[in-house]
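Heads up, the chain below is alone and in the form predicted on its own; it's given as structure tokens.
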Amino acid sequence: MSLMFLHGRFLPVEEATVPFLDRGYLFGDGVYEVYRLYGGRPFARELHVDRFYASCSGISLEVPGTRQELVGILDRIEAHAPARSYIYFHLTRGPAPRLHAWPDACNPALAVMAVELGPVPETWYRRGVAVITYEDIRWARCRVKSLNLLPNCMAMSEARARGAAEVLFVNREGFVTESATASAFAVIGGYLRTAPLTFNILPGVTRHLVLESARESGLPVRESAFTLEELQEASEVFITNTPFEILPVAVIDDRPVRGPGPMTRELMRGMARRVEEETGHPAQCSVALG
């Protein structure tokens, strides 16, 4: 059985239950975070924990206990996690009478579990994946990693129905914001482009690492939003997130684009080096570099 932490104790995932009046269940009143394990060792965990606290602050949700206590819980879950997995943790405001306004007093509920990663086709990294574009109908605080993911679920269900692996959100002004589960990048006019953090997107940890690697490698970078029309002229497109690292995009709305080009491959090499240095294990995207 898989071990998880819930309501102040460790227990098998199969025995976990949530009170009906938990505000996370009733309102999606909570935030979550995900980080990756390679060979059982965490990657970029501190950055993810930092973002978790920032998300909590964004909805005035106080994390119970100390940061050290949270890390201790994460350590124990990691010790029981599959070698190739990710750690998921979330915090809700806890159970309270069903009123929209936050209660004067609450008992926030922390949950932590490990999720085993299934196999990822090597062709995704070598050739790229298909994505679709979808209207960005999410709430206007995407910097907070909220539990409210219904628009993302709707978009990903549409992608699956159309045989695509992911979604690129396009806002009302025609700008690409990000993916349903990832940050979006494109090489346009020789520059690596991605929407700025001021553009209502999640501050992706992998996004941060990719930009850091790009600048260290001397690649031309512009944190500036691009339109759907500009995207269609891009020479390279890829998305980044914690579970998959860097995924090249080969098809957008049934229109072929170039697979992993030279800039994408350079950034894959940088990611592979970072993962190897921090965990001693290979990154998934390294399969495209052989």
The other form holds:
Number of protein chains: 2
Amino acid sequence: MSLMFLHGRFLPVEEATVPFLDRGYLFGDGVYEVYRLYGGRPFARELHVDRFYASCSGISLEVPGTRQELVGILDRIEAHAPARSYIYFHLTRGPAPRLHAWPDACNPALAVMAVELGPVPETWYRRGVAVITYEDIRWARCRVKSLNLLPNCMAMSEARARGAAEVLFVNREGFVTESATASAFAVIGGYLRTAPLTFNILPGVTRHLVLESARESGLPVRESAFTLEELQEASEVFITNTPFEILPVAVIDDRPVRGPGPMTRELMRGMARRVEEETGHPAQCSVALG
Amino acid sequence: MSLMFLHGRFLPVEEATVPFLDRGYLFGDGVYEVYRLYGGRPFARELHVDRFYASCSGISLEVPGTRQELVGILDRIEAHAPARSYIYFHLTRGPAPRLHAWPDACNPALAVMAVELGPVPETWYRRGVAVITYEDIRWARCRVKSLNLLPNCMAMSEARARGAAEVLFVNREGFVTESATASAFAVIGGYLRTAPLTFNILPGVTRHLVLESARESGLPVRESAFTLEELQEASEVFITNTPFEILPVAVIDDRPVRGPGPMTRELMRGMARRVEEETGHPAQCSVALG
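Can you give me the structure for the form predicted together with another copy of the chain, which would complement the form predicted on its own we have just seen?
Once more the chain from above appears, this time first in line as the rest of the complex follows.
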């Protein structure tokens, strides 16, 4: 059993319970973050903690204690985490009588747990994964990484039922916004493209690192959303997130797309360098390199 | 302390806890219902149970046990409920390892509790309440009464901060869809209007009863959404939900609108008759009649 931190104490995750009246349970009133450990060492943690504060601010939720205290709790959970794992942490507005408006006094509940990562097939990195397109039915504040995840669950369930690993959300105007748990990229007409943050998307940490790496490598980047039609012209398609880093897309709705190309591999090399520098351990996507 | 039913047993609500890994807590993966008791007797319960099954179906969630068993549990909680209260019940997909897609095997968790209703100022029914307009930022499956309620909480918090009792959600096309916890009606050009169910709204039980009552009374009804501009021409505006029945709207964004008019009062009379017939107790809105 793995150790977690919940509302002030450390305990095994399987024994952890929360009050029925916690607003996280009755309203999904909370936000969360996920960052990865490599060989037990955190990667890009500061960026995730920054985004956590931004998400809290997006729903008027005050983080109890100082940032230093939060990081101290993360440190302790990391010390007990499996080497290949990620840290999940969330803050809910805590228990209160069931009324929609924020309670005058609340007792927010911080939870932190380590989750072991299962093995990922090497072919996912070498040849790519299948994705399906799915109507972007989410709310209009996706920049907040909230616990209202039902549309993401519905999309991922449909993907799994159709033998796919992820989805490409398509909005009402026909643009690909992002994936259910990842950001979406494509190389179209020689340009690396992804929807801009002004679209209704999460500011992905891996998305940010990939864009930074692309610019450092002198790749031509356009933060400009693409349609499904444009995607048919794409020479490379990939998705990025914290657990998987960079995953090439090989199939969209049963239609094959060209496998991992030169830009995807260049960005994987950049990611591998960065993970190695920061943690001293190899990135997962390095199985597709060298 | 009031009694509740949770995952197979009866216990005081303040002592009730749920597993941290319950998908209701981590994803808001569940649906709920609320119906009212008058003098301890349920009103329109069948319609709420019908909608509960429809919501479950909308997220591929199978209700454990039979409908008769569910109603038996509701009966038992009603027997312990305060006379002026509502019954809240929800079903989550239960505890599972944290992965978005529905788990292959799941153990859904049913919860039922009675919540005492506080007193409501008579002036709310006699003169009406203030509401604010609020961007409809919710997801695209509002016909499902899900636990993803963060946008509703944000809207109600903003309303309270501005001294209002509710909101009118306005969608991207400028139409009023409904309220954060209620359906929205207006009398415009002599017609009673409300958004049709083809809009992204909850099929409100009170909305249904009000429309039925309006048709029985021969009032001219149009299930046709109205814009904020059209609302300026409204001779009556009201919102409907289970706890409050029918609440006239007197102020929208600090702009007074005409108070409760003849149609609102006619519909209140219809509601009062129906509640009296079904439960033998007076409706709340009857304070504004006679």
